[in-house]
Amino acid sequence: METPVIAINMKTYPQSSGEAGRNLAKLCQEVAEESGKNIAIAPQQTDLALFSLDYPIPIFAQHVDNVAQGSTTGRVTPENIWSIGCAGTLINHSEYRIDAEDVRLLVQKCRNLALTTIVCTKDATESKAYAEFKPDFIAVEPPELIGGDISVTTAKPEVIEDSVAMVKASSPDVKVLCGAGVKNGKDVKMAIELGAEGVLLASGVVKAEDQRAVLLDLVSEL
């Protein structure tokens, strides 16, 4: 997946489900299109294969579970993803947090399929811990930030430095994106000034009402 990238998770919202969530999808991959920036989405699972036929911005799972094909119901597995063209997924997302075990083999997983992998962090010292693992992608989030109206390259600009900072002494080619709070392009500036290489965001997006407005606003400051 091309940096610097605004990468949208599309969560369970009621704005992200059903027609609305295809009018969304839709909308990023025209904002992509007219911008030439790079933007990824991660809709709800129900929608992944749809979407990953239909659109040819990257498709990302919200979220796969560390087991084998096969008598695994109500699982989504990394070949599962992958069958249906996926680019990747995120994994440990604060709203579905999994051990660190499970984290690096789902990683190993993903690698062997050639599935981009974002994993979130909560804190500089996780984001180096799972930097470790060789991810495409670390996202750090501070949990408290998250959702909220002060994005975290106001609140917590540190947070992103040191995990930058980390990260890279760790392994200096993953790459590092931010989230918590993130609206809007001064934002989106700002975690680029402080070392991040794009943002991971969601409310920001799908919970606007004019979603088309934020997103051109978004991609403004790549």
Second form
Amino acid sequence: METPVIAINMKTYPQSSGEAGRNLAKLCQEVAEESGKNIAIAPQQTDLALFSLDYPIPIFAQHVDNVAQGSTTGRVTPENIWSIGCAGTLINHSEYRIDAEDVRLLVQKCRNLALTTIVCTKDATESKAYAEFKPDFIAVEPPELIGGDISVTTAKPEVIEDSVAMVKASSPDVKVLCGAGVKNGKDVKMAIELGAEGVLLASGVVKAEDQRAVLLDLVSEL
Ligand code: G3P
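After the form predicted alone, can we look at the form predicted in complex with ligand G3P?
Shown next: the complete complex, the earlier chain at its head.
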């Protein structure tokens, strides 16, 4: 995935379900095309196949399970999302934490399938530890700021700076994103200045009254 990037996690909000989700995905595609900037989306799991077919922007799963294909009812495997053309997956999101060993194995499985991995972390120490598994991206998001009104770039800029420094020291190829409370172009600008190669956000776009205006503002600082 090209950077800098605005990655939008649609979570399971009503504003990103069904027709509203389809409209938002279309809007992301349009703004990416019009601006020439990189936007990726992680739609609701039930929309993955549809959006992968409809939109060229990178489509990510919000989670995949570390299980084998076959008699594993109700799970979503890396192979499943690969087979429908997804670009990659989030792993270990704050709202869907998994064991470190599962993180390691999922990164490895996804790498073998050429799927891009975004491993979410809660702080700089965890960013460093998970960067050693060599995902494509670490996305650091202090859990207490997720869904709130204060951006991580304002509330805890040191978490981003420290994550970038610690990740790059041991795993220079791993890119760092940041998220939690990111709302506008100013937050994106600050994230980039702090060394991140983009942001991962949700409510700032999904719950916005004018989603197009927010998307345009976000990409304006890339
Ligand atoms: O995955 C992105 C996320 O957890 C941040 O959410 O609503 O604070 O942008 P939000």
